[in-house]
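As structure tokens, one chain now follows by itself in the form predicted on its own.
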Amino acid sequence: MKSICFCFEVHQPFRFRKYRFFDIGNDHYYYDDYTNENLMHNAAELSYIPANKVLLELIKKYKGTFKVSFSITGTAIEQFNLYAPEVLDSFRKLAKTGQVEFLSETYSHSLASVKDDELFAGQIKKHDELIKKYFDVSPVVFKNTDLIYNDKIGEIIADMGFKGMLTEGAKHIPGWKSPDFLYCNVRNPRLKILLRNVALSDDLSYRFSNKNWSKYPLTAEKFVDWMIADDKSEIINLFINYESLGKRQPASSGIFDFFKKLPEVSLNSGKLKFATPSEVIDEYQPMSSVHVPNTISWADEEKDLAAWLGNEMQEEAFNKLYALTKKMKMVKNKDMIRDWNYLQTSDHFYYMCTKVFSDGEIHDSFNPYESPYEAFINYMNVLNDFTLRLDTFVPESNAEKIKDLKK
């Protein structure tokens, strides 16, 4: 019987206020609290609360046969605490059912995995401490920021003791192989790899309410037929942004009705069941190793890092940020550590993207700035102020100590 493996990504960044050049050195608070609170309330009302209610009802109705997983960032949990504690309570109710798996992530949904191994590991540990605190579970499967992956990252995750990792089923990665099987890391076969079914996941995320789509409308019956079409495949990995339920695909599109119907049609087919990533790893044997020498992600057609690091502005901001890493290792101040983590959130680099071709509209729809250049200037103003503050904690006279940290 084939397994349906649902994973929902839940993330909210701490967005910066309009931080002007003349604020540098004078005002050290960077956050747009009004926007952050409003956007969280909007996401909670349209997506998180109704979606969690639907999933809880389904879990209770199908008594152990309907299961899902979540990858919730640390910054999202912090914003739940600040602005929408009822959302956090609803996730806790899901956790108590025992039918929901919580995955590991980077605390601030960062790009640390492609820059600094030690920092990357530290962010994972910080994230997992929050998951343990709020949901009383310790994640055993890892999902990187927007499914970023390469062979080396997988090896790091294996060395940290995780038994599996999720990534994108990009066409050029499995090649002739199907994403609908379990694989393993080429450097450390102990780490199992789950590949996202791109077509079916994007049908739910992007095409569901598109009346110009040739397959519109999408019904549960039609979707189940697609999932069982290949008799030889073993797993259907559906990894999507949770806000696709209710926000990207509004309630009026029928997305919640679709999800209410999906378990019934799937289970009645006699060919499908639901499983969490851990259950998939425990049940199936890897088809083979998957070799990913160049970094991939789930972003855009290219499935690479261009969404965050595809132009000179992004590269400059990224490199200047992580040039501060060794100094930050000497800092114990809580405010500095908080700002350091929030500065690393990948969304800030995403806002600077200048892509205007195949995925340009997607980038525009998620960008709170009028242009990527405004996003860059604003970020650099914040980063320059942060750098000045850091110099007061770790002045240049401590260069020898910093040098020692390199050893």
Contents of the next structure:
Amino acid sequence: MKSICFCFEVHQPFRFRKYRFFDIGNDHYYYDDYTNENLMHNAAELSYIPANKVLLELIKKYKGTFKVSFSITGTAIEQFNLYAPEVLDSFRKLAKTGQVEFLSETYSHSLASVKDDELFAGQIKKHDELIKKYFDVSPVVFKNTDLIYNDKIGEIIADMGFKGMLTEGAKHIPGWKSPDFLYCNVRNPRLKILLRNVALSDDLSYRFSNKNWSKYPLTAEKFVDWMIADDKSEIINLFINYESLGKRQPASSGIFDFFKKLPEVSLNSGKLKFATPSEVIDEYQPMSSVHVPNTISWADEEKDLAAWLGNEMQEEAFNKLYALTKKMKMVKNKDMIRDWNYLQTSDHFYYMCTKVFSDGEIHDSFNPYESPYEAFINYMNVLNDFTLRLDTFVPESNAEKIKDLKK
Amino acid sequence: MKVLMFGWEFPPHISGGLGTACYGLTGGLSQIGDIDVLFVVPKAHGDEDQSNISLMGANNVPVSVKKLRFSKSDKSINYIEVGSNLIPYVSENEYLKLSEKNISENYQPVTINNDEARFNFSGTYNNNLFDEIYEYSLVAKVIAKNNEFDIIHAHDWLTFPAGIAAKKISGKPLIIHVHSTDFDRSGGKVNQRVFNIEKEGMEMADHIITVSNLTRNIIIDKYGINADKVSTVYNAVEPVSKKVKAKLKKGVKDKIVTFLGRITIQKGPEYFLEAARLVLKKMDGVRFVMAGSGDMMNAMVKRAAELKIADKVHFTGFLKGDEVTDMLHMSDVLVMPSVSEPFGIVPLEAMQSNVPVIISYQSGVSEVVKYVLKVNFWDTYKMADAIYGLLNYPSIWRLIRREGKEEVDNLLWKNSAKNVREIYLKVLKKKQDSLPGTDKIVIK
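Could you drop in the structure for the form predicted together with its partner chain? We only have the form predicted on its own so far.
The next block holds the full complex; its first chain is the one shown before.
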């Protein structure tokens, strides 16, 4: 029996308003409430609500057999609370069925994993507390921002007590054979690694409605045939952005009908079942360890960090942001901590990507900026104001004193 | 294939965008094996060597024939200078400076800078200009009669009547090349006589080349020309062969933000000043330079004083070739806030000189370059933010500077010329197909 393991990523960033340099030192509110609310309403209406409804129906219909998992970021949950509480309710209904697993994430979908271990761990805890609060579960499997992974990150996650972690089934991983088996971290084999089946996942999230695609139209029958084509493989990891259901692939494309049909066709094949990441980890033996010395992710063709940290603007913004880490540890102010977390959201760095120029590749998620330069300048203006505020909380002299005291 | 081209004098004689573009395109065409260009320009003959000048046309217009060689090509082109006072888009001040050097007393200066032209069109000066255009077309007719060619190519409205005359006498197809329209130059207040000449040229043309889609759309929308007849070929920029060393050194430590171009309504100088005011409110150590002259210069000097930033804004007046190079070398950022710019070659020159640029979306050049900051000309807040960002955040300045240089170095006139050649071939083929079998044109 082969397991289909679904994980849907649910994330919304707090997008910044147009923050001009003359606002620096004058205005400390950074967020574009109007855009954030609109985009949340749009995503809720087109995707989250209808998709949750379909999944809930399927879970009831296929009691005990249809299962999925979610990784919902802290910022997404905050925005549900602010703008679309009904979405949160529908996720809680899903949680109560017991057929849905909630995964761990960083609170603000950050890149802390490649910068600061302590900060990274803190954000995971903050996220998991929120999940516990709303869904009354404690995540045991971790999914990093856009599947960012390397051996060291895996080691940290293992040390935190997680039993598994999700990442990209990138072909250039040494020891990679197929994403369709369970693997383990090379430094700590207790941490199991699930690799995304890139082709099948992208069939659903990117190609489904593309009429120029040679396999169009995609039916549940066809998809099930592909999943069972290889007799030996054990798991099909389908990790996709939840907005693919209804937004990237609109309802008119038939994506919901496809999902409604998929469990029936899969279960009737006699060769497939559904499992959550935890169940996969408990049931299967790891095939081998994966060796990932260089950081991978699910971004673009390169599957690396270049989408967030590929040019010098991104590096400057990133380094100047994390240069504040030490001082932030001394700050208890709630607004400061909130802004600090929102500033770290990876989307801000993604907006500064200039790769689109050379690749001709279109980053399809919503981008509030006309150009990467505008994104960068806006971010730096906000960061400048934040830095000035931080200095009033932790004056330079104080910071020195505290350092000396610690010695 | 032989091209009869009605163009404009090359820099450094008159350095405006039009002359620069003609020079670049002709240089590019000279690198293509099967194209020969016979290049005709209006030139006010002054006190230079008169030995190679002959007289032509009803009014005994002086004409001199020269050979011109381009450095990259082993071919030379035939170059005919026709005595005429037609000068494109030069303001009064610039014209006077030029006239001291180039123009003899026998010739009345005829400038067609727009505001002045509007003024002059009501008086006798007006007729002078249109007489001049007409006379030029008569000479064009004689040149067309005495030379062999396959296709006619005319640059901007002053030469359209010449192109039409050449087409009528030879029956060869006419291509007109639009570098700007009166809509751009006048800020919307179009002169009817100029418009009529432009429109007639467009209607008589077998094909129209525009320097951007921005201009292409104006021609389709405002002049009512069939879209199939209009193609965009972007300008390029002559590579700087040697590292030109700046003769002048920056005398101040302050960062310098530069506006370079004619100070006219088309170029949006007031938006530059407004952005300067906003930046100066927030930071020290920066100065703004308006390099160029034009009919709005005095108004801008006054405006800077009103905004109480006159101590930080400097006006250089009209700059010549070397001075432009020096100015660019001293600049940390160049801003081109044009209200309506068919193309705009200045940002490309700045990028060649390693100067990061901010340009308006209302410029044709914004369709071709990516490593620049783009704003709407009226969005002075965003313009100020872009200036501030480039001056204060080192990574974006470095990135734009480096990648912009690389980008602009790949914009070659040879490629533009290839696109022009494609259009020649298309037009000639169409002409050939429409002829009865026995009369086929032989393309050499």
